[in-house]
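In the block that follows, a single chain appears as structure tokens, in the form predicted on its own.
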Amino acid sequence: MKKKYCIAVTGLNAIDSPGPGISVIRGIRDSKDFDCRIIGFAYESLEPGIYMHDIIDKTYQIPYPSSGTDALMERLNYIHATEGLDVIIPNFDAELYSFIKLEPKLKEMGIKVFLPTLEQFEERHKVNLPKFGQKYNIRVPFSREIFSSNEIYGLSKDFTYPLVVKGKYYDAYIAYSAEQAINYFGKISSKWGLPIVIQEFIKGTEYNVIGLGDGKGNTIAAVPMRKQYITDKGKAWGGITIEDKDLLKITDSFLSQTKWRGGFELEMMKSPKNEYFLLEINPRIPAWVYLAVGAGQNIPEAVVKLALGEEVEPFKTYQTGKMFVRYSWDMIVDLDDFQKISTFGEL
């Protein structure tokens, strides 16, 4: 008889911007060598992955990362006391020091998970990245942290038009202008907090690596992929798979310098030199991280079975010429399980 393991999922958000837990949880349900009871963790009640009951057999909110460990701890204690909890796999990044922060205790309690040291975490973050590239031997487009959008004025000293502005966790935008970073610096700002990443514009073709590291440097999973549609965040709408000799053997070179534990995204834009260029490193699984799943490397599956310690193989082929189109349609769904779970926090 197969195992059977209880495994809880965040990012269940299905927006413009979507979150990677609905894709995660499909390739672990996808799985043929263990079954599993899929607990999703929310922070709203309108993420639609609540009401997906084919796929998530319960869901719990959990507290937004700006409340601490504390309250998080407190709350996973309850869960886990319910649940009988086997392995947590967060998908944001906001969240993950929280979490890489808690490792000891939820393996004290017999939950497992999978993630990167908090040096590594911090090591690549945007703010970062410059320093990042120049230690692992990386090209990377210049880039600087500001705290104020008074700053912005004096950023022609080092930057030309266009440039773009980054949030410390997420959103990106391409500014043309100093008006226009200024507005943009105020957008992300009020969403994400502080510094903002001002970062030079590299034009050419954007290319994205699904990835999966052991810990110990060596590359368990490696799938890259050319965006064919971006919405206006930047985000693949579409996507391919594709042969790239190159990309895989940056891949291979960031794993094994930084021995890398978990799961990663390397977004790359390809300049008219044909020059690789890493835009920035995101310490999670990605949102399109099925495509991966359909071209024969399940990455999901591989980090529950990393995270419980077993021995997992590496893949070392996928399928070329694999697309995903993300679409989107309405569920319907009862004001009752909205106001269970707005209620009790629990569905």
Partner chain sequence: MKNTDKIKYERPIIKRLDAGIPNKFGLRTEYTPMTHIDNVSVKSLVAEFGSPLFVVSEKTIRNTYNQTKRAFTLRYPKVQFAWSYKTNYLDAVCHVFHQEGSWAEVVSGFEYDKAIANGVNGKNIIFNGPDKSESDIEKAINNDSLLHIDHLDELYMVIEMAEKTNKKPKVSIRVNMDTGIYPMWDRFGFNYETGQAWDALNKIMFSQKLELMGLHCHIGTFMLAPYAYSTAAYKLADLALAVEKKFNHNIKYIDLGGGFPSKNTLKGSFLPGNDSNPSIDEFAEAISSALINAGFHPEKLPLLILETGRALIDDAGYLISSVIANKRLSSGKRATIIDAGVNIMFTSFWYDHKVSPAQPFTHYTEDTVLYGPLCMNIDVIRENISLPLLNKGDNLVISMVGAYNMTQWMQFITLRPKIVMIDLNGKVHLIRDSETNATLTDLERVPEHLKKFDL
Second form
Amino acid sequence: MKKKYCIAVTGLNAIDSPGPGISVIRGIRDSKDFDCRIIGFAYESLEPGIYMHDIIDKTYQIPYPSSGTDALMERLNYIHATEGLDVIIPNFDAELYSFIKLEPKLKEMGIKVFLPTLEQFEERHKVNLPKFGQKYNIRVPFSREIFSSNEIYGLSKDFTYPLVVKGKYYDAYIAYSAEQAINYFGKISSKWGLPIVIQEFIKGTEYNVIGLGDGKGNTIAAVPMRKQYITDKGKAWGGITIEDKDLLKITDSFLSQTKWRGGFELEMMKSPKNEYFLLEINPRIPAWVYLAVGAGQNIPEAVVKLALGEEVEPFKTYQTGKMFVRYSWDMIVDLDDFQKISTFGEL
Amino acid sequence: MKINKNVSISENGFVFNPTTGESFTVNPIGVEIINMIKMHSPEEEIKKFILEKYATDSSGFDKDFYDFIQMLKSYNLFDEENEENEN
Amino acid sequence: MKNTDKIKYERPIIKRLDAGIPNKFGLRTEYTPMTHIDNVSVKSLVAEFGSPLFVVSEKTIRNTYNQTKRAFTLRYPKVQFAWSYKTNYLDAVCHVFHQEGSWAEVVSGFEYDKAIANGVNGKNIIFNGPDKSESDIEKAINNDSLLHIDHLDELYMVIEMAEKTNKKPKVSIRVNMDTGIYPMWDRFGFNYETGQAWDALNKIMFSQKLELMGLHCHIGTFMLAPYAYSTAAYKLADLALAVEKKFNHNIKYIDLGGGFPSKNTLKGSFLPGNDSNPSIDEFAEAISSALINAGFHPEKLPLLILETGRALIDDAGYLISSVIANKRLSSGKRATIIDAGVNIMFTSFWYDHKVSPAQPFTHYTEDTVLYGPLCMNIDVIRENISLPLLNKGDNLVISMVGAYNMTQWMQFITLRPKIVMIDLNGKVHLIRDSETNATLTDLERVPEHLKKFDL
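Provide the structure of the form predicted in complex with the partner chain, given the form predicted on its own shown above.
Then the entire complex follows, led off by the chain already shown.
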């Protein structure tokens, strides 16, 4: 008989700028090696995943990362007592810090995660990207962090417009003038705090690589993709797997040097001179992970196995030319469900 | 004071206003007050009930009661049209 | 029915469920009530000493001090702390630090005299800062105190005083430098990169009238980047080794100042400080490994001096306050007025202080703006905090207020409140009384011709 694991997943916001949770769950549910009970962790009462009862067995609201790890731990204790969690897969950048910090405590409780170390997590931070590029010999756009909008007028010393204004965790805008940059500074900093990262704008075509490192320097999975259609929020609405030895080489080199542990996404820009620039490293599985599953590399399943301490054979191949096309779907929901999650925080 | 008759309130404090599509949460003492208003209890009766049940004084509760009613009004939970006929 | 048999009252609230687009940035809620500080009940403190009331925990000071000291002594053999007076110069607080073995670090004649009056031996006083008068310097020289020179004018004054007193003053220079952080503090001391610091050291050595004891720097405040300290330590070590090479003179100590953060949450930061601010171990590791690897002869390893203030005292301070009133703003937002304002809570300008109710409450909360009692628009303790439903007269405890508030506080609009210390046995001591009108009016004089008026 197959083993059954209780797996909690965050990022259930399958909206127009989707969190990865639902795709991660689909991958896990595809596994032929184990059965699972899926627990959703939600922050807001309208995250679509909460209402997808055929995909998620039960959802609990958890406190925002900004409430601190004590509040989170208290909630996890409660949930664990009811559910007996085996694995948690966090899918938001902003919550990773808390889960990485809690890893030892979770381990004592018998709950496994498979996440980068705090050093890996901090090192790849947007703010530290220039240093990162230098250390691992990866080409990155020039960037620096700023703490006040007053610094923007002085930027013309090091940058030419347009430039990219980025938040610490999320959001990026292209600014064509200092006025625009100041506007974006205000917009992003009010949501994500300081610092703000100013990055050189690289013209070109964007490519992404989804991958999984085993924490020992080995590449367990790696699938490159080109975005085919990008929404006004910068999210891929369609994408296609490609064969690109350079991208795979960069990924292998990234993993062997950093010994990255866990899922990740490399956001790369290919300049007109065919040079790759690393724009950003997302320290978690991206929302388009199901494309990798469809192309032959079930990354969510592998994450679960690695978290449980099982040996996982590296994926050697994937199908190129596989596409994903995202679509939205209006679920019909009873007010009763909304009432339950709103007042009790579970459904 | 008349709560819009379509407004439903559940035991655990979930309030739904079908005319606007908005929903609210209310704490237990708030549920008691709304239910009494729905039963057409006059203001004095509500105050008397609360003062007998809870450890508070009349001036303290008056202020909170007024504030609560204001909030219910601002959320359009009162039936304004029928209000005048009643008075 | 007696009032005591009745159910605890909570005011009725209705909250709209604004479950719009899921976002990832929520309000902090302080869930647990804080009914006691070091096992002394908040209510009893208020009953005896009034509200607002600052409370200092002796136990927390000693624990924090010992943990911090251990973080450094585990990694470096010679460590000395000097208590930063300006962070909190209440005599009782200073005495706790001196009992633990801390020297005194002062930045004015006033603080210097306070340290002497507290019984600190002049040899164990570090005199920092840009403003030292001639008489301050003379006093410091006669007491063998450590003078940390800030600028050339001061250096020349110290040389003059050395001639006058016929003594060899013990001096260090303060060095500023680029440690890769922003803003760079270059207003204090001599700059490293431009060669000012090396120049000043040469002047000191060639004068032969001063005894060069050490090198000092203090790179910033509430620093969140441990690596900056390792850069600072390398640069000071570089100067020390250069002095040794050129003059065959050993630098006795390297003073890396302070600037370590407490666990408070800076405004605008996403994660609470308690989770995200680096621990003292990370700073100790950065500093110690830089010094150990700098190339000193093992027997001539300099003493490491630390002047950390905030990280040692912030946690030990609480401010108890009471609810004056609740009101509703025109925007519909809840406002709560408490009796502690920015006049005594200076740090609310840069921290989102943790605020905990001092009595049990239910899980119902309201988004609230927390105002102080001053008739001044800027008097805001928290712009936005999710708080349980508080009644008039309820108490709140504001945590981590031990640094700077009890020195930077202002006598403005109202008088400053009492400060108590809870000792290791849970006994409460008044360590500063509240001010009276006479505290202030005694200093004032009304000219004779202004005395009479008819209204």
